[in-house]
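One chain comes next, on its own, written as structure tokens: the form predicted alone.
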Amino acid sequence: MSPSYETLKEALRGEPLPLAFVDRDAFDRNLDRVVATVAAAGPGAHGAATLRVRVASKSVRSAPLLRRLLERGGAALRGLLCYSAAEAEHLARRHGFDDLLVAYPVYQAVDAERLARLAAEGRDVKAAVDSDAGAQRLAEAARRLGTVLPVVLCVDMSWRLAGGRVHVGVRRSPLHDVDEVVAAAGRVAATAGLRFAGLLAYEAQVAGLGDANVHEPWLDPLKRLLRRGSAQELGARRHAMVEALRAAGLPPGLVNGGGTGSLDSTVAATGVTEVAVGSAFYKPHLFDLYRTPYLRALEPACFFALEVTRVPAPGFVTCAGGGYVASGAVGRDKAPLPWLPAGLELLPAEMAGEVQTPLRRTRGNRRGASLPELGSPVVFRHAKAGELCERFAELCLLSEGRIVDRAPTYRGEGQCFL
């Protein structure tokens, strides 16, 4: 379904490089696959009529594409999972988005004020907290503005083994056990200026753990065991949290969990009313490293193109720019992936550079197709999704192999949130 290299080369002819582009047809089909996967999970938990998708904005970072997702997804989608208070303010004020859940706790007074002011204006905005100190900062801002700010507790869904001596997952919230969560919810509910609104319970060690990694294949069996065992444990614990909250008279209005990498296992039986999805729409190359059928069915939809500016030796070409390395644990899987034309690879000693990126024929292509000529584009995929948008002011939108529109990124709107 993806356009060929020759089709893309023609579509990008005359465009200044580097540039980033989205195959809008693949983007739309990925949305359809996400909706179908969630629909197959059945109704939502705890009385929710359906399990719905909340779009993770940090994985898209372009307001027109966020709008396209929400409009095309209809009732299957609900709102946005934002990554900063300033981003939520921008999306609400400049673009009119509503139903915004800020997933990362804020502490700066200016950020607490941003969120409280949005609530005072009647916006549907919720803030995540995981500490009493953070809750108090939000409450103070809300009381100053004479409003009530809905708050969700960010809870730790990591897997603790051997009496807590082994920690499988990320280091985020201190709220891990059921009793801790119920107690924290009670303190929020008793705080003037705040309203307890639910739980944000993301299983990073399942969603972010690829189990078909060509770079570390010897670890894949262990990763599969960890994914499966952790999914069972956290599903039961998250469900128990919700039941305990309901018994305490603190029913959560929403329970958010999951991510692109765990969409098939984050279902109503694990206690959620909604799942967060972002990277699935672009399908960056880190998600090639999973064996889950629905992830394998997703199509790469977001790319960048660099110009060939040198031919340093037979079998080599060098492109201008390209040092767009992803965040996270350092490793080769975080480097950009040469995509088209096929048969090119990064040089281990240089990899992707700030001002130039050399490439060579892959071993299987040493006598294969000719290399791209000077001035030709080489198409890459980023390891992650929205991070690429921090490097470009706009995304060219392709449909049926030609540029049909352009969508500004946050950077193109003059915004830089983190």
Ligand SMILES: Cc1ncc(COP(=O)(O)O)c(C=O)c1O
The other form holds:
Amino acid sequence: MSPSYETLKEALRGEPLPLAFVDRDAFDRNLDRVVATVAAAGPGAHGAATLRVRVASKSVRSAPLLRRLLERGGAALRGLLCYSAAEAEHLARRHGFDDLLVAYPVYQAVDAERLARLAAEGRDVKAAVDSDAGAQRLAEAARRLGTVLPVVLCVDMSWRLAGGRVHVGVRRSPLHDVDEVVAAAGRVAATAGLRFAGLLAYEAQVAGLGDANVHEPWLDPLKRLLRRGSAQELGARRHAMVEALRAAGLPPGLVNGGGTGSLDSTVAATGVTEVAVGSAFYKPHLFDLYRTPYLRALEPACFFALEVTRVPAPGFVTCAGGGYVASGAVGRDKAPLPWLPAGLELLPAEMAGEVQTPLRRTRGNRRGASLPELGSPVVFRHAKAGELCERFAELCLLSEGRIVDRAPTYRGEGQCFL
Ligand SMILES: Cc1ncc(COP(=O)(O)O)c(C=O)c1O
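Would you generate the structure of this protein in the form predicted in complex with the ligand, following the form predicted alone above?
First the chain shown before, then all remaining chains and molecules of the complex.
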């Protein structure tokens, strides 16, 4: 059961606001749900009992919480999907994490060097590439350090329709078709200093497309069609890539796909050996906008609390700070969501601001409960998972409605990667 507003208010009493906190009980239950969802999808590839879950670190951004996931998840979890070379280096050197897959291609020499050096030290680190030039950069660094760096090819899993004139998906990798991927894998395998280790094949247009969106409900039927159609197309294509690579003598040891928003369709039959999951553990509010039962079952676990510092008029309260708007296509859905006490909403003309966030009663609460008084906290949820951690040095960890621990964020460790 999630703690009530009164319980949270009591738990946070005396803490300087603003602060960020994680309901650790909900976080742990979300981990159990992810593991159960993946297990229920059946056996994994390569004879594994189930697909493994790789934790998308950008969506957690706190080393102690990453550690908690890996320890509690046991054999069901495997390694980290990192978002920069500097992050991978930090996690390896300062925290001793291993099995790191850097999911976004690097190009500058300093990053290539970082990854090659980790490999040279005997750590299990893999780098994503999607261009020959990027592969050459990594190869040069690896050769200089006398090592071999395993690389995965990042594949464009977008859905191309009408002969390529319609592009449904993100703009990432140029490698889309089976032939292109097999040819690129061959070039990697033939490059001294590199080893072809597999594929990173993330279906952003399925995972990121909420089909129960209160902000634009008229688009939901179309989004459902896109989710279904695209999952089918990319599942068949990913499977065909794996088969073609095997036939070419380049078996991909690792095929990573998925994301919190696509765990129902990223299954072993589509050729993956592991799924990347991050946001599921905090469940930011963008993941309220999906129909999938497993996403509906996840609990909000990460929050921030602002202090009410003004009462500008009856029916309004104004909090200090709060403009923690999420990245991505600009839209109403990227604003923080006032969560507790219930019955408060942002003002369209001001939204969440740099120095203040005013709130008013929702329509359903016009004659309802009294508003929080000066000095009280208002609890919000961020639209996305890890970005909130860039605003706070630590996360208070709550269990059974009390602060039981504190975990530094990357920021709290003096780190800022992207
Ligand atoms: C390569 C890759 N895999 C997986 C994910 C999914 O992450 P999450 O589970 O936090 O949505 C992302 C998110 O952007 C990603 O870029």
